[in-house]
Amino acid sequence: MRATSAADIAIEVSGLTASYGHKVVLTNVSFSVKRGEVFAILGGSGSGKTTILRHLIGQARPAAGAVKVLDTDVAAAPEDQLRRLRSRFGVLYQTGALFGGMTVGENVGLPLRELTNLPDAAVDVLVRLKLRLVGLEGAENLYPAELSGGMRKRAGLARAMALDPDLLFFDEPSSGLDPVLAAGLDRLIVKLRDAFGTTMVLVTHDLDSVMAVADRVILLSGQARGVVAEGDPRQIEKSAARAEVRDFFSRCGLRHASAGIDSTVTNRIPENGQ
């Protein structure tokens, strides 16, 4: 097997501390994201997904350690180096974060329109193709508040993915939406994956959504104060020695038992996700 080597490395974090005043919230946090890969950050509520991912995209400076994303030293950078970087990315945030007062195709076209000097011709066709990727296609003219749940998740990603990023972050991609919803989003983010090798990183508790999407995972625990496992999370799941990642694990099967989905599901998703 080949060695992975500094090419093949999309994001690389070293020794994180991150702190909010004197609360210390994560301790000497260290993992790497590998270029093409679907890598989800896990943990329970208040344990620090959130606040990596703040500090993945520039929004929170590490106490200490080192954040490089893309090569970018994210906690050395100034601001129009920052600035160039998250030209490179798109965030999926939970709710979509779609502007209400925008149609659909304003809002996937306005990083296009921000940080491109695009015609505005070029720019409306750029939408039409996103939108038709995540299975919007002649939703362009809608308001965000004639979506469903699962249309404006799509709606947000196609934005996400205006400027053809190289790295995608979901910041809990699933929440608010039913499990068939969910699925059909598992599976589009599988899909957009091997199309295009994005590399994607999701913030997540949803431990489904994770084994159907996900490469390698970091478990966070809030009482530790950073990382407690990491690695393929259907091998975690099954040779996990640490109670604590027993325990979160086994959550998983109790969703599945209660629900009463199989893996069959996300053969029956409509291709639009409604």
The other form holds:
Amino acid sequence: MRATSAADIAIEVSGLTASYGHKVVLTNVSFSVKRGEVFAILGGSGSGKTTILRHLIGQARPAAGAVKVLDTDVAAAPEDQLRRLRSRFGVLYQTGALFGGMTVGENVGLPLRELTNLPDAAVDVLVRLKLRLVGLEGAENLYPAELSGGMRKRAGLARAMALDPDLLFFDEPSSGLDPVLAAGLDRLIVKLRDAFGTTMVLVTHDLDSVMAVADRVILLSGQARGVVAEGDPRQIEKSAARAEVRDFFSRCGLRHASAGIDSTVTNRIPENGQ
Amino acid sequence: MKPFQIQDDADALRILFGPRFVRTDTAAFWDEIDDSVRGTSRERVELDFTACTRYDSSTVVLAAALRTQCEQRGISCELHTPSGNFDELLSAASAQPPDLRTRTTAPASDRRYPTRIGDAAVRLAESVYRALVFTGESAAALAEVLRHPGRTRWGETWRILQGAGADALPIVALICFLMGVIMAFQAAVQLHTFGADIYVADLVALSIVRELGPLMTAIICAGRSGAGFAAELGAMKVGEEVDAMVTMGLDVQRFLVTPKILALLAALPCLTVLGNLIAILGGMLISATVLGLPCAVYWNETVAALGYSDFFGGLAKSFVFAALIAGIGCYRGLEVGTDAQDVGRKTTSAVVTGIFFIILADAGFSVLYHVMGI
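Shown: the form predicted on its own; wanted: the form predicted together with its partner chain:
After this comes the whole thing, all chains and molecules, with the earlier chain placed first.
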């Protein structure tokens, strides 16, 4: 009974309205993410990026509309179904959210030990495998406090991937990383997508990383309380009609010239952010 | 039907994996497959994953483990892998990180006894030194309050006073009341045999006001406010809020510690006086009901038994206890490092250390009052 299209749609959001109490943050947001896609949710500060993420991972319930993740209606699903869904996706939090009292290896092994019946020997090898995939082999016995910010993120990613999720969420993956590390993480995201076909959803405002890895994006606006642009970021950058979208993609004309932006623009410092 | 088949042929042990072999299957059949390979007497093992299109990293780990086992026993192992990233994962799972062993053991420090005793002594000296510095800083900050009262954060102090004082009243009242009841009961049974019923009032009044009232109230406050202060400051340390304050040039003592000490210095004596009164009322209730002593008689006896020195001697203790609870709570809170577990450890330690020092100070007071003849 499953429709053919449902098989290749990982996330479907239709008519989502999100609010905190009486404050409405998003109205009537609809978009969908295909399987195996690297999808970015862009937007300025306070535009509701994190709100959408919270709705996608079931930490917030929509005021109206429906959120379907991996064919499960997040808003309507009973708790046991949600729990099953949660083991099918991983979330990389902004600062890694590693458990400080456990070593890196214990952190990565935790979901494996708690949520599966795999023998200990298998868990140990799996932990090593996951750490190897993120380039942290040999770091099993270090504590999160002993890691740098970039290593903590990668360890968090290894933990998010512990259960071979179909879907990975990244909250601000490049925040707090230097350009080299951020690029490394971008490459890792694409590599993992290519190797595992994992659907990747990035919540970010790092344009460089979006241009490098994202297949499709949506741009949220705080004023419009919803989506103001959707599609291939490189296309949007070139042909956006709305001033708001153009400003975002050109950093108000300050962004270093890439395709389609006149280089003279970047040398002009705008006044009053116009 | 099992998601795999074992064929024990004459030339080789063949394990054929089905189209779907994922984590749950790996967990369920790990031992069975492992045992079959372990128990085989064949020269060759063939692991056939070619049909397996739905696999995950646990499947790969199983394959790697089986292959390693064969290699260790000198059996030849043939692995047929499916298309996809199986091979890539397999090489990642099989590779032994070269520096794993060296890093598994934490920096091997010298664990001989003389070294450990020395280390412990140095640590002890350091912690005593830090505690002394903290005490000095706190005292200086309190002196600063007297010199420049306007610079103290009275709003913050008031907020803490609410939490540490008014909000603590119900539990302090309940416990002190029960303490008065218990003491009166115990005393009534003993004194009644001598016909000295009236002295229940003296006994309850003196032991509560001089000793137990201040002590119990302080212990309750150490559990409530001392733990609260430590956890609050600890969470601020973890969130780098304390660091932010220091870099802004704000004095942590003046900003965070002094208001707490001031608030508790005001709250604890008030709680103690109220607790004393309620404990005496508890004693009165028992005397009236069990011994049939009129309340007025009990009250007059209490007033006659208590001297000013008893009352103020008890009150003086509560000021010292207040400074100890708030100081130790803040000190432990500021000791917190960077993780959440540390907050729990230091909060526990704040209560334990706090109660220890309260009892120690109380013993000191007993000796002091004895010498002074109070």
